[in-house]
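Just one chain is shown here, as structure tokens, and it is the form predicted alone.
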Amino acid sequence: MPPSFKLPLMRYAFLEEQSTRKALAEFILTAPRLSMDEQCRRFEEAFSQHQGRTYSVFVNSGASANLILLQALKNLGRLKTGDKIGFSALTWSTNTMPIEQLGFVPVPVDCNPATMNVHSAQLEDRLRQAPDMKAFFATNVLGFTGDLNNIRQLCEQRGIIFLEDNCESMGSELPEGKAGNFGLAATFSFFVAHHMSTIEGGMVCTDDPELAEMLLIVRANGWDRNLPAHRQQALRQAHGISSEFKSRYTFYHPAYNVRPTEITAYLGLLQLQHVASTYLRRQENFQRVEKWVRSNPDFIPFDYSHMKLLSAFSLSFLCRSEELRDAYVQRFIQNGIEVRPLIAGNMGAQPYYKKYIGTEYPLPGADTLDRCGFYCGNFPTMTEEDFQLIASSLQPIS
């Protein structure tokens, strides 16, 4: 049996639990449906609002969010087998799985340990050894960012298409706009413990509406059935598809089924009339926090000056060394307090990165990450009781 935490990493399921939970049951008792219908193309719309984007595409996962996005700009033409991919070195394995699986070239891109993100500078470094780069995939990550509008004018200058993994970002700002809202796409995760949950589900938003018909497409089985019907009709005319019959039964370019349920956008929803509240909630936790690792000369405390408002994923921390992060690790774990590496440390680490893609680049930012960070639960219930557990954790051990 895995240990009981007093303070886990996640503590319920949903914002506002038990409200949720029964409109959930009541909604699942009356709807007409529940595959992908008018539900879904509601959350849409609402989250394109949310986010100040033109247009969003709901999908299954964080994971099909990331998939599809690539998987697009390949139909599209505009990435194509062989291009170098650039990825933020400290990531999750679905932001560089679908690089190496849709035949592209993933290029690892060190990280500031200030901030646990690319900045144009460390992208600068790496352009020098990958001048041909078309394309990164930058993961904000867990509520912090790099300096995301010189990134994206350094990609304008290099014609390099900007992509954001925003799946742990969600709600943060830069005095420039809102993260997320720099690439030409950025990704979005609802997994539980995210910044709001659908238990399963993630979003691609952009403003290009070449992609984001293509998007549609991808989604499911590569048809046309989600589009609108001029776009139906032009789709069909350039293929010399004139029957109704077969037209339902035609594909037109690599896809999946990568389908949200009605059931999740329901929940997605509801999330949304909360979410935004959370945000500076997440942050006053952290600040509060931040005081006391301040105060202790073991940590090395994050910097996000350059942020209008950090929705902190997480409490994070950094130790100076590797032995003091394995103390730290074992005090929290001790007390009571569930903790995990920075998000899965540096990717070009990973035996599976090792054995598929083998090509080794200096990742000295993203190694200290990996060796002396770890992070607890950040979410809006926390009590004082959880605070002072934190507290009590974070007394100095040198």
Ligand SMILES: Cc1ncc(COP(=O)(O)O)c(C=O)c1O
The other form holds:
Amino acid sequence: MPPSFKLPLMRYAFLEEQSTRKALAEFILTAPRLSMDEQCRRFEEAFSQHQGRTYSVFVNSGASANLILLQALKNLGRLKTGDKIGFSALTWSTNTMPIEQLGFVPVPVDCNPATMNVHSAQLEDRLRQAPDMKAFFATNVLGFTGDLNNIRQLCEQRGIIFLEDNCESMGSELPEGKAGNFGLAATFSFFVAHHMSTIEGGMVCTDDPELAEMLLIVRANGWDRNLPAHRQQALRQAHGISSEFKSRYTFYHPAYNVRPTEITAYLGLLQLQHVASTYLRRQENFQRVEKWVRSNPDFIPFDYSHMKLLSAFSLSFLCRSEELRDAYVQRFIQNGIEVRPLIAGNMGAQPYYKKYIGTEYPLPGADTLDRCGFYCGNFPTMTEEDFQLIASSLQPIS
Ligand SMILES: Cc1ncc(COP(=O)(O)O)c(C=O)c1O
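Rather than the form predicted alone that you just supplied, could I have the structure of the form predicted in complex with the named molecule?
Following is the full complex, with the preceding chain placed first.
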């Protein structure tokens, strides 16, 4: 049995837990259909509006969102087998794994420990060693971001496709726009403990109609069933499919089945009603704890001075040494606070990465974050008691 914490990484599955669970039970009892249908379409439209993007494609997880995005770009010929794809060294496994699984070459880009993120300076550095990089799939880490506008410009100048894994930074903003709106496309996760949850779920957003159409094909079996009628006709004509009988079982492109359900879409629509008000609360929580961090010489505070809104995923900490990090981790756990590494530390140091990819790019920034960082939960329903527990755990050690 895992220990039960007074302050877990996440206390509830949903924003407005009780009313959401009740509404969900009623929905399941009365919905005419539970597989992908009207609720999914409505959630996609609502999400596009919320994020300020033209197209949203809902899937069953953030991992699937990353997978279909890269597969769609490959199907369109915008990325080819053997192309180098940069990624943020501090990220999640399923950001990096599909790069290798789809036959691309992953190139880790180091993170700036001050923000946990890749900035244009780190990308420029890596481009000196990998000048033929074809795409950069940035992770916006734990609510923080790099200088996304400069990264976008750099990618434009160099003809690099810029993609954002925004699974951890929904709601964060820079003066130039929302995190997730800087690249050609961005992915989101709605797994429990993210900014909003559909239990499991993910989204890909883009303004590119050709990419949006290919995402619909890749999401479900490689067929055309989810395209508008005029696009189905065009595809059928191009491939000489004249029989309606056959057309429903015709597969045009390599694909998966990563469809969402009406249940997850219904949850998404409910959660979206509450999520905007929680972005600010997440920032307020972070800033409250940051005051204690700034007055403790054991810590190096994070920098988000380039951001307009920090929709902090977690309460993240960076210690001045690995020994201090280990001591604080021990103290947090003893005090009943659940903690974990910053995402999963340096991806380049993961066993899977060393075994299957094993490149030799130096990653000192990600390494520092791996050795000296940790985080505890941040959620809108945190109580005074939770904050007191954190305050007492942040008393100086050294
Ligand atoms: C940066 C990042 N990308 C992708 C994912 C995958 O999302 P999911 O758990 O919904 O598959 C996560 C999950 O936490 C993540 O942190």
